[in-house]
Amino acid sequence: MAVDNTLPVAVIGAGPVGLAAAAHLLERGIEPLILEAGPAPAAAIEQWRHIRLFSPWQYNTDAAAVRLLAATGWEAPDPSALPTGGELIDQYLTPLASLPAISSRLHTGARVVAVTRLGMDKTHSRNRDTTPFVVRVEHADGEVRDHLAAAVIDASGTWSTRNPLGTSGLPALGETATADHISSTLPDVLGRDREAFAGRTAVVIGAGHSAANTLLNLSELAAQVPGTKIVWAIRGASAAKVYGGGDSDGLAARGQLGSWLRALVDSGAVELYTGFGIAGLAADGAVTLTSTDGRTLEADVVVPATGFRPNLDLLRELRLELDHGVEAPRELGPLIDPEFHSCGTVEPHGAKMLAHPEQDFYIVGMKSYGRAPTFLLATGYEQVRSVAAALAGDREAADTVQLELPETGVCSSDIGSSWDVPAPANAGFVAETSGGCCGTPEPVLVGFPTGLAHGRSGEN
């Protein structure tokens, strides 16, 4: 059954995949009410615009959005051309979300604070599924509104809400005192943050692809700044799961970032520490980083590459059923479970996956997958398109579920603007990119930097 079309779809998140959501609706003939928190679409994408993307543009953008665009003359990137986080933004999103049909619906400086069923909490169930979603809604303008919706997409990330420092799900002891010390998940060590990272010691907590980014860039800089010193921290016991396959990597700029990693170890231009759990953290001028083991640290600033969890709280009044390890949705949680998948080893899904008890609301994107750091761009987009047809009331092509993902997906790389790039200065070895084992390396697709071993307890 389709929803009521007298009251719109709320889609809370203007990202890639929440735009994406409101160009299916769209084309279902479904009103949507797109709720940004930010200040403009994609906010948080603005926050790592310096990353660029592993997989080519022919994968980074969704079709309806496409369809929307091309009518207005749109010109599409080089669909083999890989684009930074800025580019992703000024080249798709920010086009996308100024077209009328996106713009006169969308609400920049809207965070969410809850949602609900109108007149009723959670413990009631009488009249439960035909009863209009409340949004409760913080302006820009600081007023509080609550907006009525016959469904509810739920598109807003987890860009917000941080994995801790500490071993156990909670922040390190000391961790929220030191706060002034703590940098972003993806600093732009080379640009807008260099100021903070420049001449002095950092050290970079996490086993993803997100340190690793960060430490190849800090690489640069100690090239560049003398008594810029780097020191690396994990949970695990080894980083081979970082470094992956090098020259036998099926995607040659994966290979790289971790044969890169490896040689900045090797040589002594990153200080590897392994089995170092963070207990607590202690500033007096420096912060002082204390292990379980009672190990220490001394840092100016600390980078938690620590992965990323979503927030629930605005779902509260909501009737959930969320996978108990991950949080994903509950069918969804044993297939993205990272401890047993990969990117390319999910299956594709739908609204019937994603689907709970709370009838008409869907969380979708990045924060579908909870705590799970496997997310794809491509996964999301399909995700949208099914909703927004079971929205519609088309059960048969909300069911029609078909995603083609890579054995070896991976989520983001700063490597270049292209496979053939320079090593960083000071890793001391040639990357070879042409010839060798592998050959041109196939397009992965993408989702977001969260990279691969995030908010694994075994792993950071």
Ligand SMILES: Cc1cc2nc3c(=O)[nH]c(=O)nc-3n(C[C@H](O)[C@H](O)[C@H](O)COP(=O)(O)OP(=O)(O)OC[C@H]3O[C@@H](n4cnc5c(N)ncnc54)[C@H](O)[C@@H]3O)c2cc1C
Given for the second form:
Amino acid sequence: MAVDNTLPVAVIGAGPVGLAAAAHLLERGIEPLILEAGPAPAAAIEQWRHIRLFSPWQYNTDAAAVRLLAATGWEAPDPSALPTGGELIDQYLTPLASLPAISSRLHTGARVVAVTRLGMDKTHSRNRDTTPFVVRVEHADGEVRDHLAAAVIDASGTWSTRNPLGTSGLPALGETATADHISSTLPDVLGRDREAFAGRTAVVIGAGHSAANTLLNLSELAAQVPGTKIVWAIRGASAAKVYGGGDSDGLAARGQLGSWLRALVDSGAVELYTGFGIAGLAADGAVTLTSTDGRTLEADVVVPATGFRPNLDLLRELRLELDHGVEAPRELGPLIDPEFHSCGTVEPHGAKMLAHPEQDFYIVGMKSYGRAPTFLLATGYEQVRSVAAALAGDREAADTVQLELPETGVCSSDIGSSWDVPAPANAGFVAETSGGCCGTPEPVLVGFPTGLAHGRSGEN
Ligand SMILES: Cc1cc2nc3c(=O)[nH]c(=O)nc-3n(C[C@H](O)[C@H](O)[C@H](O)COP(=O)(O)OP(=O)(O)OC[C@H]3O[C@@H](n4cnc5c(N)ncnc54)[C@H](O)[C@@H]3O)c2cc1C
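Since we've got the form predicted on its own here, give me the form predicted in complex with the named molecule too.
Zooming out: every chain and molecule, the one shown earlier first.
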């Protein structure tokens, strides 16, 4: 059944997936209400605009969004080129959000703080499915307003909720109090954040590509500015996982990144501390990090490359069904659980697999992957195509995945973030093969109903 079309469908977040959701809703004749916390669309990507994506343009734009743009004479970028985050914003997301059809429905500086049902909390079941949603929004002028919606699509990403530095999922002791010494996850050390790092000691925490990328950029800064010191602390006993397979790595850029990093560590340009789980931080001018086995490190600034988790606080009054570990929708969780899928297996999925007991509520995009780091934009675009079809009552379109999608996603050795690998123009998606990680980089055409029964890896 289609949603009540007297009310809009609230879309939380104007990142690439939220904007794509709006484009698909518009095509279906459904009114979107797009609520973006940042001062402009794509506020999360704006934070990592200096990072180059390693999926080419071909996979980074949504079909419905492109149809809207094409009608205005927009020219698509070279499909095989790899944009930076900034280029994705400037050449695609800003033009898309500026189209009158989108901009007239987009509210920036509008942070969603809660979603519930009108006049009922989570415990009420009677008429729940037909009762409008209430979306509570903190607007930039400080005013808090409630908006009614027929359905809610949460595309708010995970960027604003990084994992803490502590080893048990909690902030390390003193982490909150030393926040002034902790940078963003992917600081632009050669650009806008240069001053915080030049001639100072930085300690990078994490064993993923976010960490590797920042370490490489810091080494370039160290070559330019004497006195810049680079320390790298990881929990594991060895950095081999981050170094990857070198020349034999299925993803050329990743292999190269790992080899560069190994050379920096071998030469002493980067000081590596292994087995350094962080127990506490204290600041007195500099910041001192204490490991769980009592060692200490001193630095001016800490770079937390420890990955992300979804913010579920705003969904407290909704009936969610999430995988207990990954915090993705329950059926999706086992398919992407990094403990079982070394390459971030991606099976095509849509509204059915993303559904919750709360009818007409969906989590899509990066946030739909919960704590798993291997989300693809292409996957998100297919999610919202299917969700818009479901909300329009077109069950057949909702249940059929029609997208040319990388069969299994992108290999990842990183449970922090696996995205920020600077890649050459020929790098593409890497499929997981039965023999292990990283087979031929070849997207495949898939087209079969979603909502199939899946278990954890190896137990269907
Ligand atoms: C460094 C990096 C590189 C990546 N590279 C690739 C790549 O090469 N290829 C690929 O396919 N994927 C890549 N990804 C993964 C993923 O595609 C991106 O994270 C992408 O930005 C996810 O899009 P999204 O719309 O789901 O979320 P986001 O881009 O995070 O957008 C969410 C939006 O919601 C807003 N928001 C947050 N909370 C609220 C709230 N409470 N109320 C209102 N608005 C809110 C945010 O301000 C933001 O604008 C990369 C990710 C990172 C971090």
